[in-house]
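Presented below, as structure tokens, is a lone chain in the form predicted alone.
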Amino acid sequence: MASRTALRVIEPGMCTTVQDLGRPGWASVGVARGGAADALSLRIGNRLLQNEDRAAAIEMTLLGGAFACERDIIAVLAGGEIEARIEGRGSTHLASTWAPFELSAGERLVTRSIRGGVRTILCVAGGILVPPLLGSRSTHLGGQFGGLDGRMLRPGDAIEVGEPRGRCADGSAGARARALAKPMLARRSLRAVDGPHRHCFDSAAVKRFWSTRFEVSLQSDRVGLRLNECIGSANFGGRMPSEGMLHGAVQVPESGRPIVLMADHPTTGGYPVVACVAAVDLPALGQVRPGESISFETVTVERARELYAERERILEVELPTR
């Protein structure tokens, strides 16, 4: 049987992992959904290659990596704009984000710093193949499971790829993908609904939360975005019995400095939740860089549902599934 190895890691970059759409349905046993921090870019990248939305890909953070191609493949870079070039035998050419490109055996894909976001997804026609665990190929770094041995990619790692499902998208589809995704991922005023513990904060703290422009701490990762500004703690001091938590929940610990839970968040938490980012803006949340500023815009639950449904309708029109 021919080897499925298509890429070999030369330089992995800062925090590069295998991710898909995660493993929903396991929170009751302490396993978060996880998956790509920017699931919209993963889905769009996969659609450009005729993959299923949930196909696994390589998520790069802040700094890309270098990969040697061992057999011919078609790939696409989606999400944060990234400097990328394809190096062959005596020639070099650029690869643009959102545009499918060919990689031939013997060539190298070299990616550098990510601009206009924090994460870039490298999707490959056929999807990345690693052993599934609880229905997903996603890496959970904190739990050290999933992906490739539950860890970040290392030099020398062999990346296996499945068989392509069909003809990849043309340039016009890539242009539509860029036009669709970029405004959504660039949002830094994140729409959010009131959290279940809003009543635990005095009116001044709630007003500060909705009116403050927060700087994102350097101590942020796939577990949570820590915000530097203080809104004040809850009336009971910031601790409470643990409850179930969601991606996008805005917890406020005793320090009064909010933490926005990310893809690899703990499934329970003992800090009150003042708000929760609407599902439509979770991909933008996954593209916020440390040092950037964000704010929150209040919407009702009904409006949050409408916004999500509207985005899904647009996605189906512009980039329909097979």
The other form holds:
Amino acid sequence: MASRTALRVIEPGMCTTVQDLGRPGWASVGVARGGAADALSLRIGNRLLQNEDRAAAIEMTLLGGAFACERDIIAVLAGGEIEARIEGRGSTHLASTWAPFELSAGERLVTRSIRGGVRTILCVAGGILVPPLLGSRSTHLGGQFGGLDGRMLRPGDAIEVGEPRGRCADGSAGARARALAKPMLARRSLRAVDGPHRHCFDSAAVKRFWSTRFEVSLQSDRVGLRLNECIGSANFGGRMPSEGMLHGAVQVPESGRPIVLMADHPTTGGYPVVACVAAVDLPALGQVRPGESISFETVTVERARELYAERERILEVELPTR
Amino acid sequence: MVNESPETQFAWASERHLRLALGEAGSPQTQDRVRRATAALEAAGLPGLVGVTPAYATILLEFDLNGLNAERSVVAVRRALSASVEQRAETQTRIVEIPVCYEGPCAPDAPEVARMHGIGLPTLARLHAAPTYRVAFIGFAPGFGYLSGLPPQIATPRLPSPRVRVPVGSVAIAGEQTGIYATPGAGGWRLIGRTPLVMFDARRTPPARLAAGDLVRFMPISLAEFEAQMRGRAVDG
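Now that you have shown the form predicted alone, what about the form predicted in complex with the partner chain?
All chains and molecules follow, beginning with the one already shown.
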């Protein structure tokens, strides 16, 4: 299979990594699933290019990067709205988020700040090729493995791309993708279900949790979103024995200021979990900017399952898998 | 329907995660039940089960929401657990020996830990290396094993604020637990030694050197020996 360098990193941006849909099934050796913080955008971007949902792409955070194209490719920017232009030898034109574009050898893709949301995913027809580890090409920054040498991209890095699977979607698919994704990713009232340790909090703390508009701390990353407001702590009478954690779990440490666990969360933890963000709103969670406000909206587990199924149904209608 | 034991509690921790509580966290019997149940659940190949996270007294099961039938999944889990009760024959327990240097730069928190307990550094090392530990589970970070069996006289609370970067291979104490940092990163446990062994490597099968249920013995080595082994590791690549 032909695979040569297609992109060369000129500027990587702020926190730019290779991500796919992650590596499920390794929690018992301490490895969380990880993968794209906004998996919905990754899947939509891949569908626009006729890739498999799980094809690897480049996830950029807050500030995009600049890439020199060394081989003709078709790509799309998905997720947070990003300023992007394609610089050719004589001409420059803009690339809109959600609209697939061609990038020819010798051209540069220059992306700047991410405005609507916090993460933009650069998908390429054929997918980013790095050696899979534990069944995934995702970068595990904490474990320093996966992706490109287990780290963020750096200037000079060569990015290899696989063979495209077919013709890329037409222009109307990009418009459908945008119409579908934007409202889902813009939600800042996140649907959540009661957490496993809800009973360890007094009713005032639980009430505060569901009614507070939280400001997201600047100290937030792929591991967790830290929230600035205090809801009060759990009555545990000592430390809680460590137990399994999950993407979207809202942990409350002694400080009373919740931490929402993200894709690269520790597999186990010792803080009580007051609520868990529903799977349908995890992509929106991955698009919350530090400094933004979020709140939580209570739903039952049954409703959370329905919401997820509804979203999958819409996705399959609007952008079917090939 | 045969339940594994009246003590096992089932609850949905999220719309996609089933949480099993198997008993008291401190008890070795519970840890043993968690290990057997985990093995049974992983072997059962339950439809839609995509993740199993065992800990001291709980197992968190993640299901794929596509096609999830919650009631049917609970029934399938109960069935797999009752099978784990019948299959009592424990597979042979591994004993893993871990060389540890308890000296100088390998043990930045050892002087304070020793002072807190009113003992000398050699006594701290001797007490830590004396028991045979049991790996309760692997969790938190890749390859990090929570070891049970720390002598109570050297149980020590966590650091008031965690270190930003813990050297990989550091052997550490927190409360009545001890463990080995298998990947670099932040950590609040107190560092009293360091092993030159690679504890986690995603390219290896299995990736983690330790597995739940293993017995672990720490073999003290000198700083010179530690450095020699680290050099050897660098040559091996």
